[in-house]
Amino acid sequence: MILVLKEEITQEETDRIRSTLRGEGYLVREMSDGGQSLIGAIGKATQDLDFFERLPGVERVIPIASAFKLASRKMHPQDTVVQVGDAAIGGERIVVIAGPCAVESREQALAIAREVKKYGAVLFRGGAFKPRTSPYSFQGLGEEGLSILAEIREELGLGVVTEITSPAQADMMMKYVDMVQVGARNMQNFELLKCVGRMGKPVFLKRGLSATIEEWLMSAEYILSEGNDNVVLCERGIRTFEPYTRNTLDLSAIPVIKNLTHLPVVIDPSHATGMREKVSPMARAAVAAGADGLMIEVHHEPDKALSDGPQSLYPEQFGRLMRDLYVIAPVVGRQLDFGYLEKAQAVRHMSAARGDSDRRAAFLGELGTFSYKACAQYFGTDVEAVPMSSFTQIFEAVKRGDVDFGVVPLENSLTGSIHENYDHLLEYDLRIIGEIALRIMHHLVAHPEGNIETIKRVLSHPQVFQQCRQFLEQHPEWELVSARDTATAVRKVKERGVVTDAAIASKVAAEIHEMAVLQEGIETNPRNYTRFVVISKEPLENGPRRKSSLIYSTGNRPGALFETLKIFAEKGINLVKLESRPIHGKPWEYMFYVDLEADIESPSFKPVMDVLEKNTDYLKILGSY
């Protein structure tokens, strides 16, 4: 059961509730949901619910009917994010775990690890102990394999995941790896589950070959009941009557799991299909269905693999899959970040250099805005998100050093550039260190008892009204009221308490303020994306640098702009954006903002920049990222 505590509860009352629950034999977990204090109590009921509702400080008691308690979303309404090395599974970014089925040699494992990291994997998988159907098949290298995994982590910065098959291996796992995997055959090995629960390391729990979802969650309950909250569920296909694939991948488990539990879910299409050509389609489908990550088997010589070669992708195939996922992820509100590890390591290096661990990033508006979501997807949990009231305030805060980073929009695919921020980039001596493209989905948000037929007044940011023009034209009687940002609009609607008011905002903003979504996806064009950039005073040391931005002006003479663009063309540098902005105080003269697919600050590009500088009147490098 869950005890919802009163807002005015005293510490003495809280202590007494805990003591009473423990005296009744309950396992006690303290939680919060949207600022509301909760206590979860797990155990066999010895008193009726009325007894606990009468305790001073208790507002109400919510029973949990499901067999699994700690894994239940009722017990833990917020999604769990499991940190493994520099990767966070269950957050805003898709996590891809890749590597061979088994560690066969140091050379083999390192070669594959370099390849999967190059293409964007953030965790490395490889079996050191292999439970096989046949006792004569390759069983793994044992501790030698574990030491190879540890070497991969040290050399490449990839967290490592491997399977534990016996409690006797626990000490070795603690010594060598970052995450332990409980395989499908061991899903109901309860002594092993209790063992990994006591180890405290993140656990990757695969679904059994014939297990129901409830049986799978009950296995997770064993681990959670030992005090280990860092559990990731992995759907890897179940055994059915169908012979055309190795197993049947149960993609319908993803939304079911998301509804039942707070634990993140990862899909393993390699074991599910058993066939190389079917892995990528199922991986793409899994991301579209809402999976938090993927586990993909990759081998540079699958025909010579000692285990599961037919289902292993070649590195180049893995690279193509990752590019597909990069495109698919934003459609469902997620990101696949090719610079994930480089970014996390650069932020950590910055913290170490300054002697503290707190990094801060400013965004426009309140929690729940699209700027906040962009900040969360770019940095994950590595930095603290700080709300600001204007773009100027963000630039000033970064300039003064009050925050380390700023996240600001530059352009929208429907309404074009945010010119104010282009002007700020020229004015302030700051650098672009990264970018992120966010799909913008607008929803009509109102009070739970509201009705679209009775709406009279709608609040949102003016640009949002433009992006939802076609929908709003169907309701010409609505009064449109400008707000600073979408989350502020939702908050004002809630505070005003008028059921005929509504806001246009994100689903996150609606959830934060406990409001209802009356209609989803009301933007005129579903291809509605906003490109955000991340600004800072200094570049991220060793951060990703695949693109560059610069500003320049040319003389007012025929062919002047052409001469600069010709420099890029002759050197094979792809120009992905060109925008002109008027120069303040100089009518009909312009600055050109240029984005290039190249690291123009690398030594190899110095000759190109020297020629460009000779052909421009003004040149400023905004950053490489």
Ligand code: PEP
Contents of the next structure:
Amino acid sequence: MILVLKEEITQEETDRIRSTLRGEGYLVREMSDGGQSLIGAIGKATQDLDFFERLPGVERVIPIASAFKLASRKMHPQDTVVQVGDAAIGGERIVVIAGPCAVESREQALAIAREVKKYGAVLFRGGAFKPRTSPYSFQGLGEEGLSILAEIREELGLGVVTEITSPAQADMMMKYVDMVQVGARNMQNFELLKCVGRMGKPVFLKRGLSATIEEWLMSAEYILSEGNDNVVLCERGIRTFEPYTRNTLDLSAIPVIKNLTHLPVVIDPSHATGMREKVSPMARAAVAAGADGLMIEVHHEPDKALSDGPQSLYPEQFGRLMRDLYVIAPVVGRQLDFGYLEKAQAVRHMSAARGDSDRRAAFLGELGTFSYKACAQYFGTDVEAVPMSSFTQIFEAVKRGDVDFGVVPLENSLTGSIHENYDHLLEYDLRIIGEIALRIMHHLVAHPEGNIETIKRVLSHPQVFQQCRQFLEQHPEWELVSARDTATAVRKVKERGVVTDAAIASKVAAEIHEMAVLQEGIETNPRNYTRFVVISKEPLENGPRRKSSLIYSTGNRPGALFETLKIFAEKGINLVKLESRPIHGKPWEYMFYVDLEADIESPSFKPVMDVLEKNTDYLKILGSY
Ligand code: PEP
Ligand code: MN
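With the form predicted on its own already on screen, would you show the form predicted together with this ligand?
Complete assembly follows, chain above in first position.
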């Protein structure tokens, strides 16, 4: 059960509640939910709920009917984010774990690790202790395999994951790896579950071959009850009567899990299907269905693999899959970030270099705006998001060094460029260090007790009303009230506390203010994306450099712009955006903003840039990222 505590509770009352619960034999967990203090009590019911409800300082008691308690979303309404190496599983970014079934040799593991890292995997997997169906099959390299994994982490900066098959391996695992996997065959090995619970390292818990979702969550409960909250669930297919695939991938487990528990869920399409050509379709479906990540077997020479060769993707196939996932993720409000590791490591390096730990990024509006979401999706939990009330304020704060980064929108796929920010990029001496595209999905948000029939007034940004015109036309009686931004709209609706009010905003804003989403996706055009850039005073040392942005002007003579574009064309550099902006104070003269798919600051581009400089009157490099 969960005890919701009164706001004005005293320390003495809290202590008394805790000791009463312990006296009754309960395991006591401190919790909080959106500022509200809660106490979780796990154990056999000894008294009626009334008994606990009458304790001084208790506002109400919520019973948890499910067999699993600590794993229940009731106990922990927010999503759990599990940090493994530089990757956060369960956050805004999709985490892809890849590698061979088994570590076979140093050369094999390193070759595959380099490939999967190149294509965007953020964690490396490889078995050192393999639970094989036959005792005559390759059983893994044991400790030697673990030390190879540790070497990969050192050399490539990838966090490493491997399977633990016995509590006797715990000390070894502590020494070498970042996350331990409990395999499908061991999902109900309760001694092993208790052991990984005590180890405290993140645990990757696979679903048993014939386990129900409840049994799987009860296994997670074993780990959580030992005080280890870092559990990632992995669906890897279950046994059915169907012989065309190795197992049957239960994709419907994703929404079920998301509803029942706060723990992240990862899909393993490799063991689920057992066949290479079926892995990518299932991986794409998993991301579309809301999985927090994927675990995929990849081998550079699958025909020679000592285990699971037929289901291992070739590295190039893995690369193609990653490109597809990159496109699919924003559709479901997530991100596959090819610069994930480089960014996390660069931010960590920056913090270490400055001797303090907190990096800050400014965004427009308040918590829950789309700018906030862009900020959270770009940096994950590595950087603190700082609200600002105008774009100028963001540029000024970055310039003064009050914050390390700024996140500003540059263009929307429906409404075009945000000119103010283009002009700021010219005016301020700051660098673009990254970019992120976000799908803009609007939801009708109201009080949990409200419904569509009770609504009379709707608050949001005027542009949002435009974007939801078709939906709003069905409700001509609603009064539309403009707000500064979408998150402010939700906050105001919450503060007024009446069921006749609603806001149009993102899901994040609804979650932050604990409001209900009455209707999802009410924007007229679902292909509504906004592209944000991240600005900073300094380039991100060792950050990603796949694209570059620059601004220039040319002389007012025939073919001047063409001459500059020819330079890129001749070098085979792909131009992805060209935008012109009037030069202030010079009527009918223009600055060109150009985005290129190349690192124009690398030494090999020096000759190209020299020619460009000769052909332009003004040239400013905004950054390579
Ligand atoms: C594996 O991940 O290589 C493995 C053996 O998986 P499972 O336990 O799901 O069969
Ligand atoms: Mn395998």
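These numbers were taken from a predicted model, which means no experiment stands behind them. Numbering follows the first chain given and starts at 1. We call the rigid core whatever largest set of C-alpha positions still superposes within 1.5 Å between the two forms.
Shown in the overlay between these two forms, fitted on the rigid core, is a CA shift at Lys492 of 2 Å or greater. The rigid-core alignment places the CA of Gln466 2 Å or more apart between these two forms.
Superposed on the core, the two forms barely differ at His424: its CA moves less than 2 Å between these two forms. If you overlay the core, the Cα of Ala502 moves by 3.4 Å between these two forms.
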